[in-house]
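Below sits a lone chain in structure tokens, taken as the form predicted alone.
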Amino acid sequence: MADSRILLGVLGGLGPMSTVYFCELLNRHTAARCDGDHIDMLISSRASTPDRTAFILGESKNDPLPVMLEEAHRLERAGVNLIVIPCNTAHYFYDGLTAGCHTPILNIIRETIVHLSALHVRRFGLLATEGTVKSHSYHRLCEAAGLICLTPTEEEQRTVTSIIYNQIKQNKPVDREAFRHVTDNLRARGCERLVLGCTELSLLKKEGLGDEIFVDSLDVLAYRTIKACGKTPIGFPASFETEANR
């Protein structure tokens, strides 16, 4: 009889920290009593692919699909049966990426969105780059959804940007009291979920951000990853319950 198990690919380097905390939730929230119940999975981790958010914003001409398809044919290459990228800057390229691959790949921006709608949230705040709000990764997919998606102002924005890029990306304490300032705001504007939309705030968590209005996209993805490969999802926020019959 053939192997059914899945064979995950991990597309990852976007950032790096992300990519491996990515996988460690994979592992943490994966019900299993040996190894061999966990999720087998390769992993790339392409550090030197070109800046997302700069290429988006026009400040860089180094394309970073070339470089995320070639990482997804090493995967298929390799036997993989699904594909995700625990990076939501780079679906800007889904796309494409879909378009040159014959293997599935989740998108955790549109998983988010079902997540969000499960939850029956209809106005939320996006904490992401620059590049995923310009881009309106988001707002194309919450259209259609009926949600309603709120980003900060620009001057918000640019203290988002140095949290992620200026600090976290940096292995720098972060600037809680900034980035509550920004979240506050978001919140005073009848946001009744605020979405952690980049992968690098996701690391904020190792930080002690429990506040149960953020809901992290890294583990919604995490989730529908565990579920898409045929394992048990456990310990993840008491809202994810509202997923357990999908």
Given for the second form:
Protein chains: 2
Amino acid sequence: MADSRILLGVLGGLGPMSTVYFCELLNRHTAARCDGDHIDMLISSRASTPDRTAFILGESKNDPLPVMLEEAHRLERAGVNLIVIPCNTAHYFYDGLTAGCHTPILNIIRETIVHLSALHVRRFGLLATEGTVKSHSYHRLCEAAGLICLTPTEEEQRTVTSIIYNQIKQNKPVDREAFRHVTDNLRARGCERLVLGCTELSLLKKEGLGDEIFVDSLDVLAYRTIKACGKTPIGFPASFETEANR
Amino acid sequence: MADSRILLGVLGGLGPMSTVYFCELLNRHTAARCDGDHIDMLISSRASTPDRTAFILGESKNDPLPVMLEEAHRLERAGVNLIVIPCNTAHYFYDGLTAGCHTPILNIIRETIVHLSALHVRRFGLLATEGTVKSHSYHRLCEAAGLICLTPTEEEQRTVTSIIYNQIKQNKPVDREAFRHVTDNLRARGCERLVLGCTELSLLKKEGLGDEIFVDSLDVLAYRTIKACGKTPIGFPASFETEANR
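Switching conditions: you have the form predicted alone, so give me the form predicted in complex with another copy of the chain.
Zooming out: every chain and molecule, the one shown earlier first.
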């Protein structure tokens, strides 16, 4: 790559479809008149990375961190200057990854919380994998920002988990009524925004959720990535305009 | 990657959107019950690769081959076992690429012609960039297979070129009526099938063309790639069934 351009590294495959959707977001939301205006990137989609949630919950001893580090090093050796990981659950391993790499890694959870703060949100609901919920990846960063993070009840969480693992990851139709039941309850508990804190759920938004209450962590990561690569983001939801001069 | 798995290399960014769509096809059409059932891949999306058609037509001295070779070598050093290029125009440089690499590279044009032969097609129309049309990339391989490749008139080709460069590559609405005018004329000239021989035009099909006369070269490449990676292809158009036991 020319020295003046950033080569973006995408540590992906977690899952494969949301990695593709993330790259689609980057391309669709970068101001471009021709191919050459887009971001140069190298995308590792290592679908065979051990399941993150199963390891976090202690259901599997198959640690994904060494595999993720191997892929991060593959990207580093290939010359990337910046790494992004379009998967929230994988950020449980963020400290281990940054300790083992010399390339900066954008943090999707931190960036989402910064975005919520910019929107003056005080209380939000988190829709995510059980791995992300139980490991308190969002909660820990929320406390410092003075934000309150509410999560679904245990029964509701089982619904969310099933939508992610048994429906979206298997390319099957999503039970939108069950999803709405969960989100209605979070609204009733006073959530000003609902965060799609699992990039499989971003695929649900891709098909249309049609409601400004949702903040998609993958949108936030795409927006920040485009800016970090020196490009101009276009066509993001209106909530991003409040950040235009950030 | 585990030794037993293939690491697929995608030489992409030509353009960036069709690379993303190709990866989406791979994921959507691989039989999978969980992330780990999908293909492991490394995708180079080097958007800044010089324009292929401009060089082929002599309008630019900016040769894309050295840049494509650099990316192919980047993929090879990173450990890929097989390379695919989801761009027809770039196959003008196929011989130069294979001469400069030690990794096998699937040829989208050759595979599309083999597919047409399996369908017993004798005469087809080619919808592609001016670079692909004028360099006779399809015609040369057709002769050996006994197939007749018809191309649009010069005026019609200008329409196709404009759809690719001024509409699809710029994320603008496509003049579908103008496109239909071109395809109607190719039908009238006796084409049994119309090949989407430019992966930007595959994006048009993604939005829906709803007609079995079209054979998408990107579908063919995705089908062959999934098989080459030892996976089971599912959900392809009916025309692929004739090849199931190939």
